[in-house]
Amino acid sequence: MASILVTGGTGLIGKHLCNLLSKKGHKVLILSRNSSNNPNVFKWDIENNYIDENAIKNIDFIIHLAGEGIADKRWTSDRKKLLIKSRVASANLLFKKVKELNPNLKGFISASGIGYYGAITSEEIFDENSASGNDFLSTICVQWEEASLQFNLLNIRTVLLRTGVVLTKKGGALEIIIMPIKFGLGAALGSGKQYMPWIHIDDLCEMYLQAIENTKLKGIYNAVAPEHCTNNTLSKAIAKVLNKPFFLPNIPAFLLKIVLGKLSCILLEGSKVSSKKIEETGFKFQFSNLNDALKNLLNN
C-alpha cells in the first residue's frame, strides 16, 4: 500500500481517481484550498506559498491534477494568467516543499494536455516526440510540463500524462456535447473534420494507477484512446446511442468564435494523437472503441 497525495482530488477526474486508488488499497490524501475536519485532507494556499507540512513528509507519491478549468470561462488576459499560474505555480510549490521535506518521494505524476501539440487540424499523428505548438494552449502545457519535470532533478521518477477529451457519465465535455443532441438538435461544430482525441475516465484513472504501480513508467505519455474520431463522428455516434436524430447543418465556426472568443479553438481544431507509447508499456484499454465507451457511459 502506498500513501498518495492528490491535488485536484475534489474535481471531476480527482474524485473518480481517489475512489479507484482507495479501492486498490492505497492511502489517499488530498490537498485542498479549504480547511477540513477530515484527517486526510490538508490545506494549501498557492498564492501564499503554503502547504501543510504534514501532507508532504511521509507520502510515497504525488498525483498533481490541480488547475483552473481550461474551458470554464472566456480567455481574457487575466484568465490566461490564472490558467497558467494555477498549474505552474502549484507545481513549483510542490517541488519546493518536497525538496525541503521529502526528497525521497518515490514518484511525481502530473496531468498535462494534448494541447501541447497546439490547436490545429491536420492529418499528422502526434506522438510524445512531436514538437509543441505555438499557441496559448501549447504555452500552458509547455510551462506546466517544465515545472513538473523539475522533480527529475531530485532523482524522483516523474510521469506526465498528456490527456485528451475525458468522457464521463456526468460533467465534463460529454455532458456539454450531448445536451443539444438530447433535444434533437445535434450538429457537428465548424467543419466537423477536426479530430477529438478522447479517453474514457475509467481508462484514464487506470493509467494513473499504472503510473503509481509500474516503476518502469517514466516520462511523458499521451493519455488518449487508440481510436481516432472527428467531431462529426463523435456527434453522430452519440446521437445513435441516444437514438436521436442528427440531420441539422453544421454550426458555423464564426458563431462559436463570437460566443466563446479564442476559447472556441478547443472545439474547432484538433489532430490525431498516438497512444502507442503507453500501450507499449503493457497498458490495456478497457474502452478502445468509441461506441463501446459511449454505450457504457450513456446507457446506464
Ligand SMILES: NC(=O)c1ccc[n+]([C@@H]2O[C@H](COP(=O)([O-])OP(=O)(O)OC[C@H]3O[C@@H](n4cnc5c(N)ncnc54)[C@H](OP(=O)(O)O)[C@@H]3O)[C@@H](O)[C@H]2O)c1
Contents of the next structure:
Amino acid sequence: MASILVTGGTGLIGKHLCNLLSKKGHKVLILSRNSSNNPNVFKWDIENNYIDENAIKNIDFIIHLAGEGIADKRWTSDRKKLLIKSRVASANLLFKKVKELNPNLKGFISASGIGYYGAITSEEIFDENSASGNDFLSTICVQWEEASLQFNLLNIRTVLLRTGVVLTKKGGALEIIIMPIKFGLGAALGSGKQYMPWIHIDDLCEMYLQAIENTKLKGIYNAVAPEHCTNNTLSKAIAKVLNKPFFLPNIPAFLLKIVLGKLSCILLEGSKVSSKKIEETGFKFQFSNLNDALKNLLNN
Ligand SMILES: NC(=O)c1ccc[n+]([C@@H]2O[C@H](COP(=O)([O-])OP(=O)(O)OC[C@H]3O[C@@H](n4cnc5c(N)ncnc54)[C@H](OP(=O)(O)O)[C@@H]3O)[C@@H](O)[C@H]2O)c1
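What would the structure be for the form predicted in complex with this ligand, rather than the form predicted alone?
Every chain and every other molecule in the complex is listed next, the one we just looked at coming first.
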C-alpha cells in the first residue's frame, strides 16, 4: 500500500482516480484550494506559496492534476496567465516543498495534454518524440512538463501522461458534446475532419495506477485510446448509440470562432496521437474502440 497525494483530486479525473486508488488499497490524500472537514484533504494556496506540510510529510507518490479548466471560459490574457500558473507555479511549489521536507518520494506523476503537439489537423501520427506545437495550448503543456520534470533532479521517478479528451459518464467533454445530439440537433464542427484523441476514464485511471505500481514506467506517455476518430465520426457514433438522427450540416468554423475566440481551436483542429508507447509497457486498454466506450458510457 502506498500513500498518494493527489492535487486536483476533487476534479473530474481526480474523483474517479481517488476512488480507484482507494479500492486498490492505497491511502489517498488530496491537496485542494478549499478547506475541508475530511482529515485526508489538505489545503494549499499557490499564490502565497503555501502547502499544509502535513500533506507532504509521509507520502510515497504525488499525482499532479490541479489546473484551471482549459475549456471553461474564453482565453483572455488574464485567463491565459491563470491557466499556466495553476499548473506550472503549482508544480514548482510542490518541487520546492518536496526538496525542503524530503519525504522520500518514490514517484511524481503529472497530467499533461495532447495539446502539447499543437492544434493541427493532419494525417501525421504524433508520438512522444514529436516536437511541440507553437500555439497557446502547446506553450502550457511545455511549461507544465518542464516544471514536472524537475523532479528528475531529485532522482524521483517522474511520469507524465499527455492526455486526450477524457470520456466520462457524467461531466467533462462528452456531456457537452451529446447535448445537441440528444435533442436531434447533432452536427459536426467545422470541417468535421479534425481528429479527436480520446480516452475512456477507466483506462486513464488504470494508467495512473500503472504509473504508481509499475516502476518501469518513467518519462512521457500519450494517454489516448488506440483508435483514431474524427469529430464527424465521434458525433455520428454518439447519435447512433443514442438512437438519434444526425443529418444537419456542419456548424461553420467562423461561428465557433466568434463565440469562443481562440479557444475554438481545440474543437476545430486535431491530429492523430499514438498510444503505442504505453501499450509497449504491457498496458491493455479496456476500451480501445470508440463504439464500445460510448456504449459503456451512454447506455444506462
Ligand atoms: N478532462 C480532460 O478531458 C482532460 C484532458 C487532458 C488533460 N486534462 C488535464 O488533467 C487535469 C485534471 O483534469 P480534470 O478534467 O479532472 O479537471 P477539473 O475537473 O477541472 O479539476 C481540476 C482540479 O484542479 C483544481 N484547480 C482548478 N483551478 C485551479 C487553480 N486556479 N489553481 C489550482 N488548482 C485549481 C481544482 O481542485 P480544488 O478546487 O480542490 O483546488 C479542480 O478540482 C487538468 O490539469 C487538465 O488540464 C484533462
